[in-house]
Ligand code: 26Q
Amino acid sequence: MNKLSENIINNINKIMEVNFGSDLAAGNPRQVYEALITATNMALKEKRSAFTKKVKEQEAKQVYYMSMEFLVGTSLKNNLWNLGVEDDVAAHLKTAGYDIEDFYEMEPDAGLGNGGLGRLASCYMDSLTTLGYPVTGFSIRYEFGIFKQVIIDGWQNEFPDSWIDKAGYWLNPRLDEEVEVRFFGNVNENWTENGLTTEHTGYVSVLATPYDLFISGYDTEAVNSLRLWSAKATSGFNMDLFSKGEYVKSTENEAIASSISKVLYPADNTYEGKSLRLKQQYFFVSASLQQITKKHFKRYGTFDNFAEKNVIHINDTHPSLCVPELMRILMDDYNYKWDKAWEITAESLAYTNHTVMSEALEKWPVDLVKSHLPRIYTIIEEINRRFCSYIYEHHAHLGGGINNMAIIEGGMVKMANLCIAGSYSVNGVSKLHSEILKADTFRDFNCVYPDKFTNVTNGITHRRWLCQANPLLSELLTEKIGDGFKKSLENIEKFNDFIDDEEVLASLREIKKANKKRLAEYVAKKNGIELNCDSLFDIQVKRLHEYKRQLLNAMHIVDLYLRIKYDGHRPLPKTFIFAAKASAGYFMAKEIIRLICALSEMIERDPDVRDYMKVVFIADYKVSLAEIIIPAADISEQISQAGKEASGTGNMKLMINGAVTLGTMDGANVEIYECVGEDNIFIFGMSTPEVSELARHYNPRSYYEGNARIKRVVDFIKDGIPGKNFDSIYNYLINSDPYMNLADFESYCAAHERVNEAYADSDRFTKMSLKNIANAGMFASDRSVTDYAEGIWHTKPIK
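Quick one: this chain alone, in the form predicted together with the ligand?
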């Protein structure tokens, strides 16, 4: 047994004794659970202190990853696995009569994110730590993470997710590092002998308390930290106001503070211009930058080398206030002049864009920013003034483009423009997406700053998504190609050598079957539906959004149903599995969920059809559920309208688990296509230029009227399901259909036919599956973060 295992096991025993006055065997499961997490956290803490010491000694450049979201999921299994102590700890628990799996099940997900963007941030923390880079993630300690989804009569209902009671043992409070964040008030500008100085008065103070969540890596000395800020009032009362008779106003800071870190906004790829959201953004940006600058100044006594020693990464525009806040700190707290402060700021910030959808691009009303953050607003105004005059002077030929680039325009502050002006690097998240940014979304900026724009294709941590989620496949790989792939996923390429190995192909089929059974058990328990594990599992799991086109999938399901029911079609059995959360106020998304649930119910009740097809909607999609669903997939549905999905990362998780992609040429699907070759993927639908062309004159009604197959499906959706009505979706499809479901429908159905043909030949399909696994190397987040470190951050791992 290694030292670390021994240490953790001793600590478990000690905690049982000291906290609960019990030995391991006599404790109750909840006590053992607490002891297990606390002991693991202690081990991480010790390891972290050794790592931090090294980082200090080497004066290494620090990376700060700023993100409103980190979709952490569960940590216990991940940490034990990464630390290499899982088997020893499990064996020890077993001696006292416990099954470690029961403790894994007790742990709630830390759901501090909505979907792709938040999960990406967590995958990057894993990879950076594994590779030994010093990085700190910054976000908010939301008391309530992403809501719990409960489906009642087909309709999504949201319930609060209070995760801290049972997962808070991972959080390490640092009361010694609290900072103050200021909102509202007035700004007074004074000319003094030092030039113009500003004074922020009459503000409301909120205290930010940091909680550190330690991030383990695999086979590494590094332990990094995710620092989550929690808001509280500076004091219950403002005595000054109170004594002036303003009793209600005197408790204002308490009301503001208690709301800021209360709940995660459940919006994905749509912007919500709410005052609370703006406060959340400034709160975590200001607290983080105050701490970063304080630490830097303490160590070096100057900011002249700030950009050389630090890089601050802005994950989408949500932390865009980093630009004016860093300016504010340098000027107001450390007396820097504008030009020098701007040089330091623009050389230490880098920005990643995650969307081209116009409804997701953040724009804040000038009046809102001005009232909430008066000092910050004056800085944004001055950034805009200088930026616009620079463009007028040097790029006058861009004409109308200048308005597109302005930071303040039409009474709004445009956050992407602020980020591009204030960062030295801007990147998209897949090759296609990065090209669209340059050619379209940020075309004018690309003319002015062609060297700022780059691409870093997203990646996933295969340690969670393959090794931990699919231990059977991981064992097979280890047996055949060794375990080098765990640290360096390029090595998985060696699995290609087994393409004609009948034994390996048979093992792959067995593993898939076992993973389907594991999922079927879950579905039987939760949905009361029995799955046929010999059927093809066709899976679409992701946030519910019109552009992701779960509706196109549902349309094909209706078509198949009608063909079986009325046209004598007798296909091989297929199981269509969905899981998706919709934003709480997103009506069409909720209607689509209702449609899928109605189809599921109708088919389940129909003895003519149910042996050939099944539809299941699994409620409450989250990281820990994805870990059960994804390994069971044969087909991975990635069917967004071309040009809309920035990258996708579920596509990569499904691929590495042996699912074959059925998708459009969108986001990272394009790169998956390049890696597996055209024979190992099912591509359909319009390309990005075809979409743009058709958008000029798209008329969904002409597809409906001109195509009997489409008409039959759309009419059936309207009122063909007994007792249900979907006029909403019917009208949407024939009158608007903004993501062109109807235009891609036939091509999508044809692709399904090709899937059926391939699946009928089990040898051929298993080989496709193998090719997907073996060619997933490029989609490791280890590769992505290395791209960031070498190409953008210019940082090196700790020696």
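Compare with the form predicted together with the ligand: the form predicted alone:
Lone chain follows.
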């Protein structure tokens, strides 16, 4: 037993004694759970202190990663595994009659994220820590996270996710570092002998309280921190109003402030929703930058070296207010002139774009920004004026391109444009995505700043998604190629040497079967559906959005159902598994969930069909659930319309667990194709140029009327599901179909036939699976963050 294991075990025993007056054996599970997390957190705190000391001694360049979400999942198993103490701690608990797996199940997922954006940020924090880079993540301490998804009669319902009750033990409050964030009010500008000065009056003050969540790494001395801000009023309780009997008004200020840190992504289809989102974004940006600048100035007494010692990374457009806020701090709090403040700002900020869809690029109404953030708006206005003047003066040949590049245009503030203008680096997240950004989405910007655009393909933390989520596969890999892949995933390519090893192929099939049984047990418990673990598990798990085309998947399911029911088709058994959350105000996404649930119910009741196919929608998708689903997948559905998915990371997690991709040439599917070769992936559908060409004259009704197979499927969705009405989807498909489900349908069905053919040949399919596992090396987030560190941030690990 190593020293760290001894310390944690001793602290568990001490906490039980001091906090609960009990020894380990006599305590109840909740007490032991609290002691276990607290003791682990204490170990992380000690390592964090030692690491911070080294960072200061070496005057290392700091990376600050700004993200609206960090989907960390559960932390107990990850931290124990990373620290190398899991077996020792589990053995100690066992002596008192406890199974450590029970405590893993007790811990809820931290409600700090929603989908791929947040999970990517968490993977990067893990990898940066493992590699020894000093990094701090910044976000909001959401009290209720995104929401708890409950399906009632097929319809998604949202309920509060009270995760802090059991997972809040990881959060370390830092009341000594609270900062004030200001909203509303008026800005007065005055010319003095020192130039233009501003005064912000009549503002509403909100206090930002920081909580630190420590991030461990694998086999490293480093521990980094994720700083989460919680909002509260500076004057919460009004005793005078309470004394007058105005009980509600007496706490009104606190309610207004605390709403900022209640939930992630409040619905923004109303003015109030937009208002809250904007306040959330400025709140965490302002609090974070105030702390960063204060820390730097305290150490160096100047900002002339700020860009040399710090890099602030903007993850998507949610933290785009970093640009004007850093300008505000430098000018208003530290008296820098505009030109010098802009030089520092533009050399300190880097930006990652996560979408190619111009309609998805974040924009805010001018009136909203102006009223909520009056000082910030005056700075944005001046940035826009100077930027447009520069374009007119130096790039007049672009002509109408100025409207595309302007930060303020058409009564809207364009946040992506603000990020590009104010950052020294802009990157996409896959090879295809980055090319589309330069050639289309930000074409004019690329003409002006050709050296600013670059690419860093996304990656995943394989230690989480392979070693922890799929221990059986990890053990097989360790046995055959050693454990070097845990630290450096490129070593996994050695597994290719076993492509013709019958014993290894048999082991892979046994491991997949075991993982299917684990998932089947979960589905039986939660959904009441018994799965055939000898069937092909076809899995699509991701955020529910039209462009990800869960609807296309559902259309194929309808087609297969009709062929089995009426055409005498007798295919190999297939199980289709979905898990996804739809945004609370996203009607069509919720309708697609309702359709999938209706198909599941219909098929389960039909004795003619249910032996050949099953459909399951698993509610409340999250990291801990993904860790059960992903290792069980045979087929990974990555079927977004070509040119719409920036990268994807679910495709990488499924690939490394041996699932074979069925997808379009979109996002990182392109790079997966290059890694595994065309014989080990199922590609279908139009290419990005073909989509662009068809979009000019796309008429879905012509596909509906001209293709009997499509008409049969679409008509069945409208009229064929007993007791259900899906006119909304029927009309959507034949009159709109913005992501061209009908155009790709035949190709998609043909790809499924190729899947069936391959799966029927057990050896062939297992070899395809092995190829995907062995060639997943480039998709490690270790590689991604190294690309960021060396190519964009210009920082080095701590020695």
